[in-house]
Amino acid sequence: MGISERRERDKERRRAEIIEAAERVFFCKGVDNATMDDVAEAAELSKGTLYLYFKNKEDLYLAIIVRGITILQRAFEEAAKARKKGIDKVAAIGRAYFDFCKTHAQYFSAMLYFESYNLDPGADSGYGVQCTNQTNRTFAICEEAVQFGIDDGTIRPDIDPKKTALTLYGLATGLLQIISIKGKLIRQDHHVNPDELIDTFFDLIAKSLRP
C-alpha cells in the first residue's frame, strides 16, 4: 500500500471515527440543541480537525442520515430478493421498513429530519446530495417491486408504479410517526394495539393492490 492510499485510508478511518461520535451526541441531544463542540469533546477532538471533514453541524447530520439510508436500503434488497412475486416483494419491503424504523428508530428520525428541515443539499460537502441519490436508489427499490408484481400478474395493472411506491412510502412514514408519537394514547384511549394498526395497513394494501 502507498502513502496516498494509507493516508487516504485513514482520513476515512477518522471521519467515520467522527460520524460515529457526532450519532451518540445527535441521538442524546438532538440535533437542535448538539453543537460542534459536544461532537470535538465526544470524538477527543479539536473543533477545528471537524471541520477539516466536516462544513458545519448539518453536513455532519446528513452523514449520518447516509448511513441510515444505506442500512435500510440493504433491508430492502433483502426482503425483495426473498420473495418471488410481486406483491409479496412489496409486503416485505414494507415490512423490512417498520422493522427498520423499531430497530433504528434514531436512523429513522434522522431522515424525517432530512425530509422536512429545510436543507441546501447543494451547498454542503456532499453529503445532502448523497442523500438525495440514496434515498433514490431506495426508492426505486419499491418502485421496481410494484412494477414485478403488475409483470407476474400479482398486483393491478391499471396503476402508475411510481405513484404507488410513493403513495405507499408516505402511508407507510405517516402510520409509523402516529405510533411512535400516539403509541400509548392508541392503547389507552382507543384500546388498540399499535401492532395491529400495521397488520391493518398492510391488509389494506394488499387488497387494494391485488387484481
Contents of the next structure:
There are 2 protein chains.
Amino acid sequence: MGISERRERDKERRRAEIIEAAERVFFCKGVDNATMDDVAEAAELSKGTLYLYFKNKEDLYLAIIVRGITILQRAFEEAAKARKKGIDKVAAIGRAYFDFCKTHAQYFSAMLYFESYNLDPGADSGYGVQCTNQTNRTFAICEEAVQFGIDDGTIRPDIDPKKTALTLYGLATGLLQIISIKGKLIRQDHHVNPDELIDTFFDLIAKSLRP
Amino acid sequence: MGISERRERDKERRRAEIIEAAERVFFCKGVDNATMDDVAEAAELSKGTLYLYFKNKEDLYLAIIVRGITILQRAFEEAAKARKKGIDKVAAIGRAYFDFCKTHAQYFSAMLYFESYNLDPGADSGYGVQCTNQTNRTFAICEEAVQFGIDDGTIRPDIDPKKTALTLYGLATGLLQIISIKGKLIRQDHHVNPDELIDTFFDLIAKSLRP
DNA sequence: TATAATTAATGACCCCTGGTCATAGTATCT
DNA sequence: AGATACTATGACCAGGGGTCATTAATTATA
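Next, report the structure of the form predicted in complex with another copy of the chain; the form predicted alone has already been given.
To see the whole picture, the full complex is given below, headed by that same chain.
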C-alpha cells in the first residue's frame, strides 16, 4: 500500500505548489488582474491541470485564504497564552489582529474577500467550508479569552462571552477593513493617522469591558 | 441657448433611466451575474449606448451606490435632528444605520462593494469620487453629533470627535457587514441572533462614551 | 427648403479569460 | 510486454466587457 500513499503525498505536494504559485501571482497582480494562465505559468503546469486540483479560480483563492486564517489563528493562540489576566488576553488578541493586518497585509485583504463572500450552503466540498471552519476555530480563541476574563474577574460578568466575542471580532475586522482600504483617504481628507483609530478603538473597548 | 439646455436635461434623464434600469437588474440578479446586455435590454437601449453615459460597468454600479449613500445621509440627518442631547443623536444615528441596513439591504450590500473598492487616486471623473464625497458628507453628520454631545456634556470630553466618529463609523459598518453576510452562519454555528450583536455593540459603546 | 454639421444611437465585432475535454504521456500492475 | 489506471496537456469553447464604423435624427446654415 506504499504506492497509493506516496501518490497521495505527491498530490498534496502538487496542490501545495500550485497554492504557492497562485499566492505569488495573486499577491503580485491582484486576484482580478491575475489570470489562471498566469498561475499555470508560475506553477510550471498547464491550465487544465490546475482544474484537477481546484474547482475553479475562487476555490484556489480560498485555499490561500485558509493559510492566512491559520497564521492568524496561531498568532491569537500565542497572544492569549502569553498573558495571565483575561482582559489582557483579549487586548493581546486585538493587538495581534492589528499586527497581522500590517505584517500580512496581503493575507488580510484576501481574508476580507472571504468575509464578503457568500458561500453557498449546498457546497460541502472545496475550500470555502475550510475557511468557515478555520474562522470558527480562530473565533473560539477570542471567546475563550473573554470567558477567562469573566472568570478571573477582569471583565465584567454581565456580558455574554459569545456575543461579545463575536461583536468584537466583527468590530475589529470592520475597522481594519476601512483602515486598510481607505487609510490613505482618511489621512488625506481627515488628516487623521489611521493607527490612531485603532487606539481609539482600544480606548473605547477597554472602558466597556471593565467590571 | 434653450436647445443645448434641453439637450442637457434629456441627457440627464437618459442617464437616470439607465441607472434605474441597472438598479433593477443588478439588485435582481446580482452585479456579477448581471450582464451589460441585461441592463441594455432593461433600459431599452443598445449596449453601446450605455457606454456613452458610463465609463464602464463598475462606474454604473457606483452610480447606484451614490443613491444609496444619499438615502443613508438623509436618514442620518433626520435621526440627528430629532434628538436633543448629543449622546442621543449618536445613538439615533447608529440605529438609523442599522435600520437602513435592514430596509435597504440591496443598497447596503452595494455600498459594501464600494467600501472594499480601491478607487485609483488618478481618476477625478466618474462616480467613484462622488461616492467618496457623499460618504464624507454622511460621515460629517456623525462627527457633528459627537461634537454636539461633548459640548452639551452628554459625551466624555476627553475624546477626539473626528477620530471617535471615524472609528464608530468603521466599527458599525464592519459589524453590519459581518451580520449581513454571515448572519445565517452566526445563527447556525453559534446559535446567536445577529440582532443581539447590534445590541451588544450599543451596550459597549454607550458605556465607553459616557462622561 | 435644401444642405451641411453636429449629436445620439446602434449592433456587429474584437478579445480576453474562465473553464472543458479528447488526447497523449507515464507509472503501475499482471 | 501488454493492459490498466492515473496524470497532464493545450487546443478549444462560451460568455461577457468594451469598441467603433456606420446610421439615424436633430439642429444650424445658406
